[in-house]
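This document starts with one chain, in the form predicted alone, laid out as structure tokens.
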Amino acid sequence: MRKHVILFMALLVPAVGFTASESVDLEEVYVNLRDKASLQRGATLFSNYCLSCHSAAYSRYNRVGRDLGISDENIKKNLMFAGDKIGDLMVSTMPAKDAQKWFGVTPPDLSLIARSRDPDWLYTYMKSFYIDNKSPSGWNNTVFENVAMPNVLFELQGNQRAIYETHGDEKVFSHFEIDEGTGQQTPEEFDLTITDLVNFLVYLGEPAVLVRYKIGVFVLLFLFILLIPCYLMKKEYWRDVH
């Protein structure tokens, strides 16, 4: 069922947005692009969760399936909600100027985000809300401080608290605690989820490296059979010289 939510609101502002992280420790996280169903899982988290309000406009539906493996059929059941052809390009159904009205702003194309940001941090900041009281969402991130958006994946993660220790007259971050109960996954389950999204968030960034991938394997072969005639030829060229 399509989930009408907003992931990823102000996940990519202008730069100055983003240097309320700059002093906090990434989680490392293993981009795998030759995984095929780690990229079909996250390319279904993001049709469910980030096309109501971002775009991925640098992309199409049937590039998308013929890349990752995914047959037209299931990505017209599973994947295409945001449009009628299986030619259309993954753009969001929130209207821009509606958008525009409600948020301030233009929910922007995620196609290039795992570009202009480390996977790490999109990893870590995917795992970083909490739950703030005095936010207007109800959520804050210690990656991003005051992010607008909230936490949409909170059913599958739990309420995430945030564990603050007093150093003087300062309160530094110590660690999160998930209210036992309230998520659908356990901590385990959600990074695999998270990676899932993530490396598909790699992927958009340039699809092309797949192909690079297949190309290359028939470059190496052809080099190496290439290098049989090329020593035979120094053979017998050195033969005549000597």
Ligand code: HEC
The other form holds:
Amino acid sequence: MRKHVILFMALLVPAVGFTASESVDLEEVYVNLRDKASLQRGATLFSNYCLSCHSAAYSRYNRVGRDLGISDENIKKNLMFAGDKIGDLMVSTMPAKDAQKWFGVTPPDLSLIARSRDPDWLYTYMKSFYIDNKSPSGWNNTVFENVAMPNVLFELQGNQRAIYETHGDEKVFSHFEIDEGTGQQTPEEFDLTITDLVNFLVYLGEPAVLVRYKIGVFVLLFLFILLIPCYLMKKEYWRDVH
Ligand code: HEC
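I have the form predicted alone already, so could you send the form predicted in complex with ligand HEC?
Whole complex next, starting from this chain.
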């Protein structure tokens, strides 16, 4: 019986691993793949703010639409650039060669980014851009030092500055400050925006998770019903033994 309990518990453990391995303190993000509205907002943010540089070349627009409950019409209106077909892969229009020239590196494909970097890392990274006049893009990041990516969400977040303290000879990061009136969103709203974005990236890394959720319910229901004949059969077999 104990074996069954362990098996049952194992089924309940989510497939996504959450491990932090950076030296920077990571903020925790609440990922909820059942929140379709959040995933839809995340998908819109992704195509408006990320797809110009990054691809998600393992996904197709219509698959995302089907999984997240977005109609073809809304996919075309809100998620796609002109000329794309609904069955196309989500590929950036930026030629890799130009990207290399402009940024020094090609922006990586983000299909599996939530697996190679965990969700807490992504969440903290997206919130940790700060103004740095010494950097070519004008931005730097406390989680990813000297990153070549600019803060693409600065209009929402505002001009964020990193405040450092000196401890002896060392300059240690203390906290962030945002120039007043520069962001369209409050810090709380911006946190929710990044949560939606990370939620979508986690989905993107494993789209089948949503299908598994649906199947999982039926499997557990089936096993539960199966328990009844199994129990009756066990009683029947053991009757002669006792
Ligand atoms: C203007 C182009 C551009 C846009 C737009 C952009 N990025 Fe980037 N991004 C880059 C570049 C270039 C890098 C590589 C940085 C490096 O290696 O220094 C990068 C790196 C990243 C990384 C780190 C990947 C890794 O693990 O090395 C993540 C995560 C990321 N981007 C997420 C996003 C998200 C999410 C968006 C949309 C909100 C976005 N990016 C929009 C250019 C862009």
